[in-house]
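Take a look at this one chain, the form predicted on its own, written out in structure tokens.
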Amino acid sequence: MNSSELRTASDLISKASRVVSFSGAGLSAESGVATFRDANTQGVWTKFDPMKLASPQGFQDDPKLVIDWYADRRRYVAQAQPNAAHVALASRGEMQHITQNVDDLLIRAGVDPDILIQLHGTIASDHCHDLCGYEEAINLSDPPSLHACPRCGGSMRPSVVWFGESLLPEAWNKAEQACIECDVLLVIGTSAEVYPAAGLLDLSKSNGATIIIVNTESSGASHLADLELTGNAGEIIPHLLR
């Protein structure tokens, strides 16, 4: 962690009138929450193609397999705790937060759910796959098995964005607006290479924002950074925001 760059980044954030955080899997990795592509966790599930676990076609082909996998992941997330980066972000009530993560760790750290933009949805709720409009909150420690929608009889599924699905328009519109209006975009734990979400960096940059990236290594987004701090979010973010 370069102390000079850290001080510069901290000064930029403290002087900005509007700071927005944009986080990815690296934010929650230090809490033990890995993606399903990570071969080091949930070993039994590494035998399955992600497209079979997180796509409409996979759900249609074997809904029980998909729901069983999400039940395991929900229990896994329930045991995780917010790390120092989550807590530091939550301490800045004036900040807007955009995340690609579907866990609830920012909320448990204290971020207001009403101002958190979860681009890819959340595993803390289910909705009807037949889109009748029914939704229900989920106890992550005791997730349900495959079950029918009580309103229309369709299948209930996690409220996450699967491969092949579009981002939720409301969340995307809010994220775009936040990135247009911010002075500083603080990018945490994401390679920001997958579109359309990666386009938020371009959007902020083109509207004059300073881009500060915190990641464990350089990525395809590094060329957009005004400052890039290499290291763990749990060590860097508390220093940036104190």
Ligand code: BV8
Given for the second form:
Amino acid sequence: MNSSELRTASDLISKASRVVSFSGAGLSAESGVATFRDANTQGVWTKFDPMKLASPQGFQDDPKLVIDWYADRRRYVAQAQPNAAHVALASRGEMQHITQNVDDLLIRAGVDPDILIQLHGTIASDHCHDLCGYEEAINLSDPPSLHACPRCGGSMRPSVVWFGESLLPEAWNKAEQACIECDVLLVIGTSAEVYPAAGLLDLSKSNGATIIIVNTESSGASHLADLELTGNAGEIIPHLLR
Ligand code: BV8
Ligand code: ZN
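Moving from the form predicted on its own to the form predicted in complex with the ligand:
Starting with the chain above, the whole complex follows.
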């Protein structure tokens, strides 16, 4: 990435009236939270496929294995710190933030939960898999093991959207609206391979937004980029938003 691209991108953002960020696991990579693509860097889980574990089928097949996997991820997230990209995004109170990430690093960096859209839910709470409506906040540093819903006796599971599950309508509608209305969509650290979330990038482009991508490599969104800045989010985002 050269400095003139950085300047151009920074000018586009400063002149825009409505900037929305759209982030994926790469935003948290420099905080030590493994991405899905190289989830295998998370040691003990090298022999498991996240796509299998993050699914209702995986939970049905081996609920203890799935809950233990989330407990391990929760402990990782608890000891992780927001990186410079999270902090830079949090410094821009006028922006709206859409994330596929289930960690709480943007919130811990100071992003107002009211302007944060967690498309795939949050690892910081559990709810009843039998949908009685019971939910509870989780202590990420001391996560629960597999346990029954205290209200109906069903199974408690993380409040994330698993593969094969629908996204929450409220989050989806808010994200769609933001992508349609924004002038600049700042796409950070996503392979843009997970749908329907990745479809929001095409929607935003077709509604006239300028697409700026920050990623360490090309991605499923590269063909939509007006500008693609190659490098670490933790280094580039603070320059773009200062
Ligand atoms: C659904 C929560 C249907 C769990 C997650 C077409 C339409 C609709 C659905 C589908 C479709 N095609 C296929 C599907 C099914 C599926 C899907 O998309 N599969 C993919 C893999 C092909 N989608 C679903 O199942 C969705 N649900 O469609 O329901 C339905 C309809 C009606 C009725 C019932 C059902 C649900 C998808 C949500 C899944 N849940 N997370 C959990 O986390 O435990 S998704 C999960 O994947 C995470 O959210 C994670 O964020 C995401 C992976 O994507 P990325 O964030 O992009 O991360 P990735 O590792 O891939 O990439 C990281 C990037 O960062 C890389 O590009 C890398 O280069 C870059 N990077 C690394 N370091 C840095 C960096 N960049 C900058 N700086 C760095 N330092
Ligand atoms: Zn219940």
